Amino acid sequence: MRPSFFHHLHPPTIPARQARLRYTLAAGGLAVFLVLILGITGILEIFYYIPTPTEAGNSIQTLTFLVPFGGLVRNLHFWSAQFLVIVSIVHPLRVILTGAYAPPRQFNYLLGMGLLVLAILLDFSGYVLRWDEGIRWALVTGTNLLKSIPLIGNALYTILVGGTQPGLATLIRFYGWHIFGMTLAAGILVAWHIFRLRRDGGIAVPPPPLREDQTRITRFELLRREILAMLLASTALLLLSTFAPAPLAAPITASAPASETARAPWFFLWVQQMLKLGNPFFWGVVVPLAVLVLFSLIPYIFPKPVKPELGRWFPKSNRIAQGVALFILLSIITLTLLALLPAS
């Protein structure tokens, strides 16, 4: 069979053992697939979305209930965004737990962390674009965290919000960053990440003399597996989009403070829970940034995985990095669950 364009996007062969789903979790391929769905559905939504405080919420209502298949398109966009954040977390976590950031892959790991940050920011900005009563925390409390930063906080708040309080300028800025600024940056990083993956030798494996299994699969088999994963992901997305509609609330009618029962989007619930502990600058800005920096520096500050142990889960040579990553992940999950508990 003659290779097609899509075949040429893959290396001719890759090690069979490291190509198994239980090793890769298909996280990288699913991330690219979800980005494509988000791009297509996002373009379709642009035709009906009106980025003004008085019309944004109503335009989403129109898209959801009046436009043929508009609700399905919006639901696909919403669930793809949620899964993209999950996959973007699972992917670097898998890299840490398998030691796949070993030299020369440290820089590509940083690119992956950058994509994780962009996935969260894109989800957050899209969340705000709903401009309904359900996004009060993100709009008010989330942006007010900038004010807690010493010296430059008020200036950063004004730059982000476009004034002294959220309004038309805020919505337009979030809209511009969501559909152009951050989307363009994400596209560049995705291409760079894939390029570096090929340049660094593909999937992390031991040197040939140290491999227990020398079997390799062709690009044809790899593409077949990827298509199967995409079909399964499409089925799951269609089922969710059919039976679990994206959140929708009444349009915002006034810029009022967030209520005590307001919640952050799920990926920031752990930050919302920490804000209850005290100083908003420390718990809402310093600690999340420290977690991000620590994760980003793992390939540089912890012992390097040794080559004979590459291509397997939980290599002994990077147990410290594994322990730190799992401890932070468990802490975030615990804080998230606490935030979901009803207030006493």
Given for the second form:
Amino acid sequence: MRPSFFHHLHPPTIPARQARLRYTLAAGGLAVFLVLILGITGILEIFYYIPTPTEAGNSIQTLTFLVPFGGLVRNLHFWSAQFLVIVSIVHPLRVILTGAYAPPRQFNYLLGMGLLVLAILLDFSGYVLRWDEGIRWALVTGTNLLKSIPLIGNALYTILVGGTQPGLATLIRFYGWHIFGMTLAAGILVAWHIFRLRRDGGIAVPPPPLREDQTRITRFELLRREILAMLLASTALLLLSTFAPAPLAAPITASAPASETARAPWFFLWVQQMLKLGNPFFWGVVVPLAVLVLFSLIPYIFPKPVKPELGRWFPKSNRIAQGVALFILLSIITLTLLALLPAS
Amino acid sequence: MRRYFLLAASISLLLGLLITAWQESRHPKPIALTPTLTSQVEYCLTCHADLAEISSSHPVNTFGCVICHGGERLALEANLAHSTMRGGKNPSDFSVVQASCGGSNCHSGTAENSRDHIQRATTSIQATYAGAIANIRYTFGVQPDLKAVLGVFAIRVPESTSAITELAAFNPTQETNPFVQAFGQNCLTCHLSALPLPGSECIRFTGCSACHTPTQFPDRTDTTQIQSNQIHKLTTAISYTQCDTCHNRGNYNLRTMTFEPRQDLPTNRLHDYYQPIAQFTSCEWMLDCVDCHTRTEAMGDGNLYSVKKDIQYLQCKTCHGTLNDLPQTRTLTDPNDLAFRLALLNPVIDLKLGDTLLITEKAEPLWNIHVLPDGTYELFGKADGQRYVFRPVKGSACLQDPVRQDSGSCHQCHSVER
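Right, the form predicted on its own is done; let's see the coordinates for the form predicted in complex with its partner chain.
Complete assembly follows, chain above in first position.
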């Protein structure tokens, strides 16, 4: 059989531990599967979505309610995107808590962080494309945050928004970034990331002489497990998409007052909560960027995991990195929950 | 065992697909309507196909739903579809009436084309409640005279031909007199923007629909049926029961500044029409209010007034004349005469050019009253189409003093006992 990228990712045999669900959580594989679903459903949506402020809401309503299975396609796209953000967080967390970023995988870890950022930005831009009352607050607040950046803030705002306030140019730009700019970058990074994964020796496990478990599984067993995960994920996505429709509100109109219960999308609620603390540049830009930089530098600034400890959870050699990651994660979860509390 | 995982997962996906297909099949088949006035497809009829057409002047194929009600025309999910409706169930509420019912081709035209309904209704004394506010403030010494300066909302009519060109908004919290404060708190219930008082007999919408959307009352003698509802209808055939959702329901007690509902339990029209204390003639309870009171009296004439008597001008003599004069008439010679449009909207009478109608002292057509060849008059009830024939006073044995035409004077001989 001719070698292919598929064979590159599925060698004849791999160490059993590399494909053990309770070790990998199947997060990387699920992310790839979700990206595929997002690609297919996204392409279908392109045929109906009209990226203008007056027609965006109507075209989404047409797709959702009037096109056969259009609502299902949109719901699948929505839920896949939410799960992609979740697995894009779970995946690096697993990597940190198992020390899997140990050399030579630091660079691939960085590529993964890039993908996490892209997953979040793609989710946010897709959210904005709804162009309905549900997204107005987050759009205005999010883009205004750019203005708070000293020196370059206004220029960044103009580049992103295309004017002095959100409008047609903004929607076209978000659309362009969403379906082309960021999608292209994500596609390249996904391919690079999984290419590097294989070049770095697959999922991190101790080198052969140090392995306690020398069992190996065939590529067919690996494929069987991947299919199993895909079947289960597909079922979950289908049921969610059938019974929990993606949010949709009335299209943005100039006359409508801003909702008092306006919220950011769930993955930015922690930033929304921090913004209540004061200085928007510090809490809305500096702190989130610092968190991202800190996460990205974990393989470089903290004690490195030792090879014999690879392939299992909570190795002793990188406890500091684990502690930092868990602390930040718990802080983000706490801030998110606080943001969800009704305003007193 | 593990080999069955794949089979089980495949079956779960299959089940998921079946459930999805089943759920998809449960969605209602969209019913599209493209009204000629908007040329934009809307799908409201998917759920509301059983709703009767609101009026013959607003055919659904021409107007659709969205042009009046707002809402999301493409949405088939109730919450979203209704989220942008104007005025909830009532697009004629005065807060949104301009967007819903307005437009120079609709109901915000000019007095010349008799389409200035919104201007007239929103400036009318029933909308501003200016008379009651002025009266109470004057009674308790807050203002020096009875001239209205406040309404339930602020409004300006620079071209008003009355002495009042603007009203500021009445804000009870800014009043210092406790009675006026209490009035503001308890008594602002009978203007056209106010929600109705509790009780099924008071159920009505606000705005235009307070009068033009009939409340469907149950048989009031059957106390097991206490529900009443508005129906999807706009009409100019307004029954006295609609007027009575505000009028004749009780009295305001000026000492306690509270509303005291009437205590009797009416069993028929005679007893239902007015409160027990009232005096009235037979035509005042057999006819409906709108059979005598004109559109200008009820909806205003576009000017601001301080008190009801400034706009309400009809008297018994308008229809019956006096001992010296017959009531005023007009023979229809102009096919564009307003009478034809009014008769078209409420076809209880078939008007033709050459017909002679009664008119009021301000030349408003009493389009439902004909002069018959024998000199008597034929009235068709606007609400029920009932035919009545009546005679003029002139030539009768009436003992009236032609100068005294207030209802109290007529009631001295013609009041009905109950």
